[in-house]
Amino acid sequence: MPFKPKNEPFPLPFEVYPEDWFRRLEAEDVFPDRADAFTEVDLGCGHGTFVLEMAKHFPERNYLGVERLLGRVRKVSRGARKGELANVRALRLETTYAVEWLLPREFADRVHLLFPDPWPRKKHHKRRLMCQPAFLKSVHDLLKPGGEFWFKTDHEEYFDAALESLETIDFFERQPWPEDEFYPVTDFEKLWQAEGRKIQGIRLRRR
């Protein structure tokens, strides 16, 4: 069913809205007072569970969903309206282009990027996101120094391809997952366990 907007603002409260979507942001353009808190971005963050249940469990913390389908932004503004959680932003906007064009440098202390779509047919691998240098490298660059990007698939085929795409890198040092960190399971992530497919994640460290 096509989404129908309700009669709202636009943007909504906790909607980050550039003024010139040609200019790479500040950090106080996304979070005017809390610029300098520890800082998450989720890359294609969904309907936002994931960004709204970190931002409950670690309030002093920045959380920034970045999504290009605008109901499952505004799902996220009314999730974090609702929950008072002033730590929360939503931005719609493609994944590439607010990496690589509109995002500030070193503004995140940790990227997600959690089951994107791992474009199973081979005239589509050139899509995979980590499979792309220039992606990774941007993702590299939007993170602080010591900053962190995890990455989590159920496609063990694109998992596979990611770790061969990252040898061929140096601007990045594999870390162990950690296991006993709160980490809220997707949406995605609850049904591809319920048909018993296998997660699996990589955890990364800017050099």
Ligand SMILES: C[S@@+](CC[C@H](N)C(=O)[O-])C[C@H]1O[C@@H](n2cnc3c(N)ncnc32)[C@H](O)[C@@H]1O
Given for the second form:
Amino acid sequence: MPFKPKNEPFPLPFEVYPEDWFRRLEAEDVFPDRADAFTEVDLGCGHGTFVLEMAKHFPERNYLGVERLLGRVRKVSRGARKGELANVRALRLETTYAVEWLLPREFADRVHLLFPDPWPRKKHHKRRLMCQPAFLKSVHDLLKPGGEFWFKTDHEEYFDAALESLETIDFFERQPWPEDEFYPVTDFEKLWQAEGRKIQGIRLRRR
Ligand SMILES: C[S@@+](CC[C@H](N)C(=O)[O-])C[C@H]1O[C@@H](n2cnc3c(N)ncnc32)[C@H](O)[C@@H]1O
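What's the form predicted in complex with this ligand like, now that we've got the form predicted alone?
Everything in the complex follows now, all chains and molecules, and the chain you saw is the first one.
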């Protein structure tokens, strides 16, 4: 079937598309008129079910989904438009570049990394985000003081490796995972739950 471009503006409303990809953004560039609100960032947000449900539930908060696949970013921005969620933005970008170079320092009250690729092959373990001190430091810098970083995985070995890696840094302290918090099940979590996999989470607070 020939490629048929959709008759849509680029970027869609609800998408962040910086004029200069090499200049660090200001909070107002991402959420004009609401930069002071409690802000959460979902890294590798996929189709955006988590971000959209959170944004509906907490209209007073801001939600930014970061995702590298255009089709998934489009799903988030269309979902925000359909739900008239003025508190949602989607950014099509690679996670580490977004966190380390583009997003403002001390921008987020909460950062979520939910079911990232576990890179199961030994030769790929170094690609695991939770096992990279430089990535953890850049998440620390993205958070406001006292801000939190929430990680979830279905992969037991990645979970253990993440705990091991966290022992080598001192800028996060572990917090208990709350049972009563509104925290929607993500798309991938649904899949893994259906397969009966064990889901584990780590909640960290910036020191
Ligand atoms: C396993 S899925 C999880 C999606 C979602 N968090 C969930 O739980 O349903 C991982 C997502 O992260 C995205 N992703 C993987 N590596 C990425 C990267 N380096 N930068 C941005 N997105 C990435 C993938 O495209 C995919 O949508």
